[in-house]
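Coming up is one lone chain in structure tokens, specifically the form predicted on its own.
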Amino acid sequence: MDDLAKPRRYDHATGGWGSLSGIAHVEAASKAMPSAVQTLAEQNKPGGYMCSSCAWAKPPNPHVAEFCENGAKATIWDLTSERCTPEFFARHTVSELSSWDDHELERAGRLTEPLRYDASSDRYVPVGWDEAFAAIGENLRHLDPKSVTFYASGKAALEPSYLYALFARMYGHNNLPDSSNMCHETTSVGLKKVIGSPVGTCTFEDLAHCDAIFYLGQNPGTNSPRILHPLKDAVERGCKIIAFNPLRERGLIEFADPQNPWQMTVGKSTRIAHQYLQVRPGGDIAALMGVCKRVLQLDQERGDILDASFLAAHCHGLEEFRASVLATSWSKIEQHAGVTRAELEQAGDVYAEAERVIGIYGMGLTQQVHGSQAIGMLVNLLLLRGNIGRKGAGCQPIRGHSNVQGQRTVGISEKPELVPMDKLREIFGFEPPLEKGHTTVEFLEALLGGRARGFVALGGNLARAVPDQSRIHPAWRKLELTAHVATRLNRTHLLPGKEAYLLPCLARAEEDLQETGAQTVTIEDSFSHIYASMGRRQPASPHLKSELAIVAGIAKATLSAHPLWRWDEWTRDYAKVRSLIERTYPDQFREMNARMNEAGGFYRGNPAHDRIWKTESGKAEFTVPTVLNANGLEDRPGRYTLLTLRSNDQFNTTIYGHSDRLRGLKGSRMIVLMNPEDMRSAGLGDGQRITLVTDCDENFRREVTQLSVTPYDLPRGCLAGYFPELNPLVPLNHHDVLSKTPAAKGIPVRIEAE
């Protein structure tokens, strides 16, 4: 192997004709209803339907087409003409369906009727709604509430989410994990520790006023394409974007605006990143330490770099942090960051020259063993020049599911101290449980230990998303009860408990008709703004119920009657649920029913945005990292660090197709991306079959076989492959120290040739 394999790559801009082609391909594959086009025209606009994909902002002055490639795919996928009917299940056993891949399962189409698992035939069979609710309620009444987990995927709107959390506490537990536990719980814990807020501090308007953006561990081209418009606008007015990512993602390099006729024809695309630093996986702590070291050096030389008045009035722990930075050598920083001193000093110069800076990050920071420390380091950098709590500056995570932040806001949390239990006691006349509930990892630990007995899911495909699947999946089928609110069939549904139900719900784009008429729901974006969403499309089946109606139906069948628990009344009119949300959270949801239709949403507020620090010291906290690499791994011969990725044809566990256009990849998802020099050193050829084996637990062998090696531009010692196919390699105990978020961006593995 004298010649290096040629890395796969995509040499075109993000967006442009490629994006339109990707949307058209998925539209054809999904056999979307003609009304999908009309829905896209209304998407993310005042009075319209709010995208069910990511949690990006819905601006007050929308573009003609206010949707991205990923959002369009999500809407088209929801509005497919394919139907997954009882006749489908009569033809296919659960065992047979378990051999289908994720894309094939999704392509079966929309679920149309409630179903019950029949173990004798190994099939899902039709069941009436009343019968399903009664059976689920009876099962829940016979189980210890603390043995039951109520999971939420992050997509359900505020109204059903509020009632779901309320139902759990009336039932008797706080076992309310959601998809945050898998992705951004590190944000909720890490940010709260240092600035007193569990969410980002920016508003959408801030993006129009920043001079620099430090962008870490997030791929906008695939995971949140709508951010590319404000990034493009920022660059074109002179903002400098510094990108930190092991992969050179096209969304951070080049963008062609599909709504700009000039760029779509004879014009040039916009270059996004001013500087691109290909850090090692987990190397962000060291890289940010290097940037801080440069900033402190410049301040020592010039004396006018740090915001002295802000630091004195608002910050705690600066001197300890300064001493740590000065004591850390450049050689150690370079070793752990994987980039050079010169590169980090260049980034430090940009930071020092910028008046207003925003730090944006994704799961590259949160899904690490020491992800909380990585977030703390980003906050350290921002605090040095007062870049939190003023226009054009702040710390902003980019979140996934459309209402994952909002679900936490209205009570879906395993932490009782985050919920106004006194208000619930006052409004509903019961004693809420005060014992801490399960995170997702703790639910899985209980599952393996035989302590988990029941599982209710408000959306999602959790069993496919979790780590350690070879241990988890067999235990899942031992549950006494599984009940899933869902729009489509997925792999988790193929792990039925002893009693199992599929409860098909409306998609958000579909009309939700109740006794008082068409209903509106609300969602919260990553900038803490609340929006109304109105579905107008004809439901996929006359037998579907709304998420709220299903939650209320199960609750009514499970709980004793109570004069203050008005499930039928709340189902008839969602405005009454919003009134309950306002009563429970009066400071954040004041006049919710009147304000929910405001263009651009109404802002529920954020203390850190106003420089009110709800920390132990009452100030923003500088933190001293205990490690320089967030993945918590030691280098050793034969060990690689694996990070998991989403493809261009994917949203979380939903696989729309097998194209990863923006990385120049297509076809099989069973691939491993590898540095060509590492391939040569390991004696591997392009396309060679390998097995990956987890390299941190000798007591249990975790492996994924039949993987194809693919050359790619990655740092040495780094591998990359797809989520969720490589999740079996993540040990359950390999997670962020504080949040227990699985460390899927820093998995220790070794290679075995097949």
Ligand SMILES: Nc1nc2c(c(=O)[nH]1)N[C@H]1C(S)=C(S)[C@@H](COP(=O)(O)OP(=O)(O)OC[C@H]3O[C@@H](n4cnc5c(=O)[nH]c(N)nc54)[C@H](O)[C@@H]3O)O[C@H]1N2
Second form
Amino acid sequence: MDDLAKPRRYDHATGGWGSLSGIAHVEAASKAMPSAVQTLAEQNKPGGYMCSSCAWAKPPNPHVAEFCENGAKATIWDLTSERCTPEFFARHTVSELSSWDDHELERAGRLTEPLRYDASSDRYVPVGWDEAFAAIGENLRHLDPKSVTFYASGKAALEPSYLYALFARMYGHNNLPDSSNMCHETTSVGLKKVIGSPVGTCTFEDLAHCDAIFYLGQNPGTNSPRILHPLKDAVERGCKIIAFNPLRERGLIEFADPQNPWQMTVGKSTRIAHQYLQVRPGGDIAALMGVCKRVLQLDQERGDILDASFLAAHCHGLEEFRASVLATSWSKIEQHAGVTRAELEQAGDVYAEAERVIGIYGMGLTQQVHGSQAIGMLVNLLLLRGNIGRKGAGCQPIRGHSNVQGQRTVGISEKPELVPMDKLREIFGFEPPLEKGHTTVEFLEALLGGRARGFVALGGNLARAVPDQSRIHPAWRKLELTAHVATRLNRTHLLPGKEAYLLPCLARAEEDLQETGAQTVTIEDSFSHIYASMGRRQPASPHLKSELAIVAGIAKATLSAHPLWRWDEWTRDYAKVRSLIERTYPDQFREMNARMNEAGGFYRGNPAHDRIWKTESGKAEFTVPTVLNANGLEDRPGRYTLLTLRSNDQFNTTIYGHSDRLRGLKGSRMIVLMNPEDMRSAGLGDGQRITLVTDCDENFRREVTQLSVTPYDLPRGCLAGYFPELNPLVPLNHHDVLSKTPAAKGIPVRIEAE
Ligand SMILES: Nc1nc2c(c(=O)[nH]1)N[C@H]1C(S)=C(S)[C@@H](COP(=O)(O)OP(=O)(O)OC[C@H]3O[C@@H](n4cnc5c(=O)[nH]c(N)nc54)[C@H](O)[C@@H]3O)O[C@H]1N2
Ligand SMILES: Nc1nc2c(c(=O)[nH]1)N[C@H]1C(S)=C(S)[C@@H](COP(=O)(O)OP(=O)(O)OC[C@H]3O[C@@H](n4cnc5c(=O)[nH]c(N)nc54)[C@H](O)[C@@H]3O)O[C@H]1N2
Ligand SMILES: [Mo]
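Form predicted in complex with this ligand structure, per the form predicted on its own context:
Up next: the whole complex, starting with the chain shown before.
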């Protein structure tokens, strides 16, 4: 496993036979249950279950196989035949397991029974559900609610998520950070500021009508592969895609469709990007400034480029923005963008000619110190020609976890002003807390400061996903209480608090049988569509409970009895929880129980989609950037900008294997991708061992050792490697200014030879 990675050319397009063999590989590796592969036929189909991987749309007319390589991997990983039983924990102490890598930990298989940490033997030991709930409830009652955090990773469906957030408020806090706080919180804050909506403005159908797509900082081949179909269709009808990415990501270059037998047999693929701009890390603000500069110049020459009536009726701040663009020289733009004026002018011409444009983006924009400004800059460009709030146009973040957007929609938020507290007061007869809760970064600060005492997690692997792990992990073990609702063992579980519980839950594809029968749950995708999902597989163990039943079990054991708090009734019938969601959010979830079964889901609406701007000025806001580089780093001798990325063989901290097929890399994840010219000037050879050290002014040394240098096509001064292995290098205070999303795409580092 640990041999050095040599970049091999990968000669095949994304999708196609390569992706099918990728599925076969993980299937073998995870020892899938018999018929697990057949289960995939129900994935993302009406009446079936919704993929637990990414948040891409589930179209109304699904393909026969409406799943991608990585969605299939996620399902098959859930349906492994391997079991992580109490006997497993009797054989291995927590200290011993701490030396296992992330892949080995999850390979132990599905958790089968509730477990309690026994400090005297340093082992997790079995515990009954009732005993676990009672003990957690007892602990929570003794802690100050403000010292407790309820984390959620964006997988749990709307019903358990709604009850989880409700429980937090009945208990007495808004400390409800979500994986979103490390991901698209920059969108929730940055996009909201400029267009008044925290989510994408497009519907799935818009992709069939756009003439150009500006595609920034997202890797579709790996992270949302089902988008490749609409991208390919768009290109084939003449839509031009302009990619902005320091790396030449294969999914943006070409695609062969596994569902198109002709493309598969003749090996013909579709070229995706019309133009590929290999920007410097963080160079998007400057690059978009250059595109805007061209568009404004064309308008000056021709007079008919800008959408004057839209700008007059709907926008605020155009003149300040125009002045700032005109005052910024091309040489400055080129220097910060890392691409030439000619390239940016060409992109500007595509934008000006296109009738309908969509801007799509991902972590390359959000995980930056000035990520909110980069998003503001993309919106500036879109506003110039009225490209928000009409068919075939819009601003569309690609969300991460399959229900991460939905969790925020139904109340998992640390920001009380985003939650209809008056409704909670009215429906449930209690006084909700109004004090602002913790973001992820604020929870970690409280942890380091000794102010955090209890931690409950609805999924995820927070201690492994966060910055600054060498400081944070020792502090984690000082917590009074840790309780994890989880499917598999991971690193965060190996940092037990004084009292610690692992509570194993059903996976998305598994049947959720309650007293009134098999239950349906619902999830929301990146396009604000909401669908029913019903699992039919036999659960991995008879002792598993649903996420909803676990949340209700802890809540009931923690809170005093109240006639309006009907935890048992809600667990018996999830339709009752949907009715509560509808009562809390009547405009968005009208007739939820009926509409959730509509093909393609129901759209919960978005004011910006209808050109209603819920901003301070009541209009869409042009913003003037205060910086030209989103990573906010100054050049220093010996300093590189490190990007941390996902491989094609992982889902966040779940590592399926050691190959990154679409980048042609294989064998090890402890690698650093580097420009060959930079390697030469630094005197480094292919495969040479190095240590990366964070290059900042604090006294504290952050390092990752035993990395091997791998030549790769990326801009000079830029390095890339894998999340989560390189997370110890990210300083906790290095985050987006507005949203506190860790800046995992712009980490200042220097290289030390080993
Ligand atoms: N198979 C699979 N699917 C997933 C996930 C997974 O781990 N595996 N994770 C899910 C989650 S939670 C999320 S949030 C999404 C993440 O999906 P993405 O948003 O694609 O996230 P990353 O893989 O981190 O890649 C970010 C991209 O941004 C580019 N980039 C880095 N810095 C810059 C920059 O300064 N400017 C520009 N323009 N580009 C830059 C990188 O080269 C890379 O292509 O995927 C979701 N889907
Ligand atoms: N350096 C760096 N750091 C990053 C990022 C980056 O790009 N670079 N990306 C950030 C992003 S975008 C995100 S979203 C976070 C991800 O952070 P998290 O969401 O916290 O992490 P995951 O790896 O998705 O969580 C995996 C664990 O979830 C549990 N799990 C899996 N399925 C289920 C389920 O159905 N129910 C329950 N209850 N549990 C389940 C399993 O136990 C599994 O081990 O990481 C962030 N950290
Ligand atoms: Mo994410």
